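Heads up, the chain below is alone and in the form predicted on its own; it's given as structure tokens.
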Amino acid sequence: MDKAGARREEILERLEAEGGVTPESVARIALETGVPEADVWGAGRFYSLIREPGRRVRVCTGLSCRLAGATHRIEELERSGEPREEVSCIGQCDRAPAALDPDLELIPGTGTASSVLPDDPALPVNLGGADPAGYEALAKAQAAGPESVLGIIEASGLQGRGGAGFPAHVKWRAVAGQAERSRYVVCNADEGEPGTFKDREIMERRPHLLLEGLAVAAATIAASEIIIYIRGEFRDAKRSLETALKEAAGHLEPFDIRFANGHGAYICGEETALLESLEGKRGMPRLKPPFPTENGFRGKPTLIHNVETAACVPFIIHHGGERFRDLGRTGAGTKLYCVSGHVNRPGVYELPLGVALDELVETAGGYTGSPMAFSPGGASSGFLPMSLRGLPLDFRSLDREGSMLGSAGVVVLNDTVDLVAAADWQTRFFDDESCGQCAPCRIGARFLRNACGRFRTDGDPDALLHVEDVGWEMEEGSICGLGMVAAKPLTSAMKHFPDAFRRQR
């Protein structure tokens, strides 16, 4: 047990400052914080950025980076003898094949700046536009009052842009209606879904927009503290936000805004795992209910929003909910679509929610090669064939096809790609990133990895006999979304590309 007054929330940041988990750092931090050494060890070893001491290059092995030659980059580093580590994803899919230096800075020459649309004030996020620090939407919201703002958010139809698509106004009302007066706003900026980098671009290009959206939310639900949990590898994004916070000066005085670093755990993109991490623990999802709106950070009502969701709020306050709603095609508003892989201009494009793949890729300069498959929403969405290229990229249409929009991290694969290898890469990702808390995910993810790896090596179709059953058990029995979707890359590839899985010994 912690000693009285133990400062558990400090231990992860302290381990980062110490350069990682070592017997010496653990003993020192335990003594200074009052947290038992075993707990410091356990928490620290959970996170990839701090579990091992030492300096090394981190090479991304995500799908887009694999397609762009990550394996060759790894081999070069191996030959040079330079310390390196293969990591699941570093959120730089548009700059593939990407790598980070020992200080977690993007290594020059691994790609160009992400492409975005030109300045267009009619777009809610408008990545190509200026980022003024006037905070006029915040002033307007404060003058209108909470009930008016809640009505505007509801009229907008804004859904969470992090993956779940949950109506924003429902979350806001749930927190605002709690009897407990101590409340928090937490921004989930731990963008880790392979194929996704939209939140990174918002933080780098429009930091004031994000800060203002979070401040409007905090004012509306009567929260005074805002915490931005930002992915540890996003050094440029954090610097951008820190600068913007200084520039905002008096506009944000009523709020205590602070940053918390992620430490390298994909699972912390799940909102309750993120809360566990904020509290200095291993990022393991909580059972729900209770939901964070009732029992969140430090047990208090907490509004958790993705970066893109919060960034839509100032436009909605300025122009009204109906204006935002009408910008969509099959759902409310615009959507930031990430696109990488076999396209000419990988980037983030703000388009009406519900565009089809061809329209998105046309905006990104067209396909390279002959397109064969696409992943519409990151690794979690699996693979779809080009026969579904006309499907609206929205929440409902993709769900009906057994896929998902998720974070809208679209990856295009042309016919040079071995779909078995692509499925193998994705199943490895989920096995590596499973927190291990629940048996369906812990055992199932390893089974899927071994089954796909065995088939890829031996061509023995018997290796895949139980994949569908295991996938069903994971979907039904896992605590969080990771386990529920971990089988999709393999099961979707087997369904839509059966010829690739008909090898014999």
The other form holds:
Amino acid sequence: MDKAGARREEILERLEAEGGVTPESVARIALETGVPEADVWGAGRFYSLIREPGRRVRVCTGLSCRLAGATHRIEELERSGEPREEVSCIGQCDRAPAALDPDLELIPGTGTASSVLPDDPALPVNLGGADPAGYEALAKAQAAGPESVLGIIEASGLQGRGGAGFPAHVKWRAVAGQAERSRYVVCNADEGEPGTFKDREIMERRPHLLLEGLAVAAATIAASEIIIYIRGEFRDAKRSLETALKEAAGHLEPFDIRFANGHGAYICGEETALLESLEGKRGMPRLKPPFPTENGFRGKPTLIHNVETAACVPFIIHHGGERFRDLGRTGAGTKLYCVSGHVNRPGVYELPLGVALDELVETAGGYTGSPMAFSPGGASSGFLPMSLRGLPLDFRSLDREGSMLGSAGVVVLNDTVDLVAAADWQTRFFDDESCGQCAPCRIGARFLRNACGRFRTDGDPDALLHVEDVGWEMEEGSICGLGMVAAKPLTSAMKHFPDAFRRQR
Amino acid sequence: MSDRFTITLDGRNCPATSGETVLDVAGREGVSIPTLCHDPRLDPAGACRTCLVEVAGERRMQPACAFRVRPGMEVTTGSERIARHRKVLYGLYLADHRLDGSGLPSENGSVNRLREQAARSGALVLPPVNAPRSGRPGDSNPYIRFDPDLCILCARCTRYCDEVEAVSAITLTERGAATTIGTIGDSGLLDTSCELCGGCIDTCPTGAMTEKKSYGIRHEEMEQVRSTCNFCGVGCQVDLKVHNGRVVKVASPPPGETVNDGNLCVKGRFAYDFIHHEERLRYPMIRGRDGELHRASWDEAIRKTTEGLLAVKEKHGADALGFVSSSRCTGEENYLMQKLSRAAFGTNNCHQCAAT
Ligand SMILES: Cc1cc2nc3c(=O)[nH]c(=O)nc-3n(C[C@H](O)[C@H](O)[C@H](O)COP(=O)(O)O)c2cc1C
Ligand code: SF4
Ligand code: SF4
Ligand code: SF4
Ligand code: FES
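Let's compare: the form predicted on its own is above, so bring in the form predicted together with its partner chain.
Expanding to the full complex; the earlier chain stays at the top.
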């Protein structure tokens, strides 16, 4: 139990500043903050960047980087004897095979540079456009008043872009309607879903757009504090936002805006794990209900939005909800699709929500080689066969196929790929990133990892016995979305590509 | 919202009060739902997932231990879905647990609640997952042992240490399959804030957190005797575990049953060695003229004491006497002591050592 007045929210930042978890650093921080030693220790040991700090190259082992030769790169480093660590996807799939240098700065792959569409003011996010610090939408929203803004957001049909596609206006109204007056806006900039790198591009190219969207939300729900929880590995994005915040100063006066760093835990992208992390705890998701709109940061009503969701807001305020809604095809608005893997120009493309794969890939310069499978929404969406290439890439259609649009991290795999290996990489990712709180996910993810690994080495399909049962239980019994989808890569691959899982040798 | 309402539990109308959980109502109605991470003294964690039930209108199964009742709520505690869930869930637990020859969870002496629950569920048989979960084999504290391969990570021990004892000596540490119960720097409990209350042992559902001194003595071979702790005047109730006529372990009665609500302190729980100690005084002794102590009968001893005290009173007056009783005496004994002082010898010089 904390001492009265303990400053728990500081401990993770302090641990990182002190160079990681050691008995000495923990004892000192515990003494200075009033948080029990064991709690500081246990929290610190949860986060990769605090648990395993140190100067070495961190090589991405995400699917797109694997496809681009990460395995080879790891072997090279191994031979050179340079200290290195294999890490989960670092959100640079368009620059694969990517790595981070010992200062966590990006070492891009040798391939193409990231690509976005050219400036087009008709696009709500418009990554290729200028990013002026005008804040006219904020002024307009403040003049219109909360009720009117809520109506506009509702009319826009804006759905959360963090993965679940939940209607934004429902959350805004839920927070606005709370009796409790102290409220928070939290921006989820912890982008970590393998195959996803759109939030990174928004923060680097359109930081003012994001800040403005968050400010509109805060003004509407009467929150004065905005916290941006930003992935620890995103050094460039954070610098960009910091600069923008200085430039914006006057416009954002009424809001207290601050950054919090991620410390190396994919699960902290899950909104309640993120809140725990903000409060200086292990990033273990909370039970829902209660939802953050009622019981969020510090137990207060909290509106949490993904970077892209917030970045859509200024356009909606400027041009009205209907205009945004009508930009979509099978869902409302445009969507930033991240395309990587076997395509010619990996990058982030803003297209109507509901575009199909072929059109998307055409925008990205076409397929390289002959496509065999694709993941429409990051690791969590599993693998789909090319026979489903005509599906609208939206929240509903993919859900119906047992997949998901998620964060729209689209990865294309051509027929040179060993699908069993691909399923194995993704399965390992979830096992590495499970918080370990609930048994279905903690044990299930390890079971799947072992099963898939064994099949990969022995080629004996008996290794895959019970995968379906375990996958079912993970989906049904887990606490959070990670466990619910962690079996998807393997079960979807087995379902759609049964030949790859027959007895080998 | 109205305070009292009804919900249906497996089709039966049951009274409920807002703020209650499904498990609260089920417990009162005699509907049994398996639990592992639940301890009524702790905030629900909803982590073990054994208590999942179906709630009409909820897409996902919900933890009965944490899910709050609402007026008119319809809860189902048994269905094909729930049965499949339990079968696979217990299968996973078993794949992550030390098993005995029968393929069921091992017992290191203490009761392992997973054992009986898993047997009942027809747990799916899965290959062991070999999670890299470590313990603290170097911990030299004399009382508490942690067996990581019996741990199900229900976090009852850590939550107890935090929420009830307010000590926070132990913590969940690491992540994913490697998650375990740890301390700062993996140090032994004696080098932490641990007060050796042993509450973590009592709350642990599997015996992963267990007592070193009685390790391996099977719980079925222990007889249980309810008694009162004699270390202080609080009067905590204890369950003495007796094996071959010797007390080998002291446990707390379950929470909610006795004044100590499932808790004990280091003395009540672990300081029972005196019971069978060879130097324990078992009969009165009187020091003879030879300067040595000699065994005596109670009559002799009491007579000798009375004579001595009366002689002092006669020579120096009653206030030359003082009576001090031990903090280990019960309330009744303390009462008798002051009665002796005031009524029998006529002095108010009486005191109890725990009174200051
Ligand atoms: C395992 C897991 C990881 C997630 N990671 C992210 C993430 O990196 N970024 C994000 O915005 N949302 C992520 N989410 C979704 C958030 O929980 C939450 O729904 C979202 O931030 C809400 O914002 P939105 O309504 O704008 O989408 C994740 C969810 C889960 C279950
Ligand atoms: S599903 Fe996995 S990540 Fe989510 S709470 Fe459970 S163990 Fe943690
Ligand atoms: S013995 Fe008591 S104080 Fe020590 S770790 Fe266990 S619960 Fe905490
Ligand atoms: S030691 Fe026991 S109480 Fe603690 S987490 Fe493990 S099983 Fe639960
Ligand atoms: S007893 Fe409800 S989840 Fe453990």
